[in-house]
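A single chain, nothing else alongside it, follows as structure tokens in the form predicted alone.
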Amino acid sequence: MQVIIGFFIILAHLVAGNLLSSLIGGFIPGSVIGMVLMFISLVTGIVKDHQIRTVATFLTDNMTMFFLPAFMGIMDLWGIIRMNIVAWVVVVVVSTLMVLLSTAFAQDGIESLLSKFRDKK
């Protein structure tokens, strides 16, 4: 029974973004307001974290088997990406190193203003 529930809370988070995201023009992604919705319901304790940790590590445990679709994709167009495989490289490599730049950015960032709140207290 808690595996259902945890489903059902974590699949109406995804829901409720879905429907937030149509709302506001499918500017923002709707799994991502989800994503956003659970933490905000973890944070303020309206979900606690025993009641979707099962399914949750189910679900990562498992993530390879929601790539497989999109790898499929990719292996379909394997023809067009080998004639321009260099640009791809480039393009992997300079949107990685993108990523890792501004993840060490925000997370120095966001170091750096809490070592301020915890020296004003």
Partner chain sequence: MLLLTVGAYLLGVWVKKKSGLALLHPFLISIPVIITVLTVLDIPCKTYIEHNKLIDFLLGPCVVSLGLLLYDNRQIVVKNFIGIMTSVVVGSLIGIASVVLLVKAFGLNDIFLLSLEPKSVTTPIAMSISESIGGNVSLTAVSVVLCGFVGAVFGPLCIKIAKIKSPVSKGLSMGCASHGLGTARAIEMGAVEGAVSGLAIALMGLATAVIIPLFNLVLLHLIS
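So the form predicted alone is up there; where is the form predicted in complex with the partner chain?
No partner chains or extra molecules come along with it, only the chain itself.
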């Protein structure tokens, strides 16, 4: 029963997210809006975390399984990827490291700025 209730709550948030998403012309994916709605429901106490924990952890812990079928779809694109494989790998590697360093520097910078500000007070 616990599992069904949890799944029902999660599905309800997904549906609400999809509805809102179509209202704004699909600008933001419904599942992402659903995630925010879930957070709001948890914070406001409409949903208690123990009600969804079992199902939610099952889903997030086994995420890999859910996108295995999507991976197989890559076969259709294999030709175009193989032609550009070096460029593709370079784009992903360089961009990933840029994200890593920029977030780390931003957070480190802001933290030291804030601590200096507090010291002056």
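Residue numbers count along the first chain shown, from 1. Please read these numbers as outputs of a predicted model, since none were measured by experiment. Rigid core: the largest C-alpha set superposing within 1.5 Å between the two forms.
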Quick check on Gly109: with the core superposed, does its CA move 2 angstroms or more between these two forms? yes
Open item on the list: So, superposing on the core, is the move of Leu100 at the CA at least 2 angstroms between these two forms?
Closed with: yes
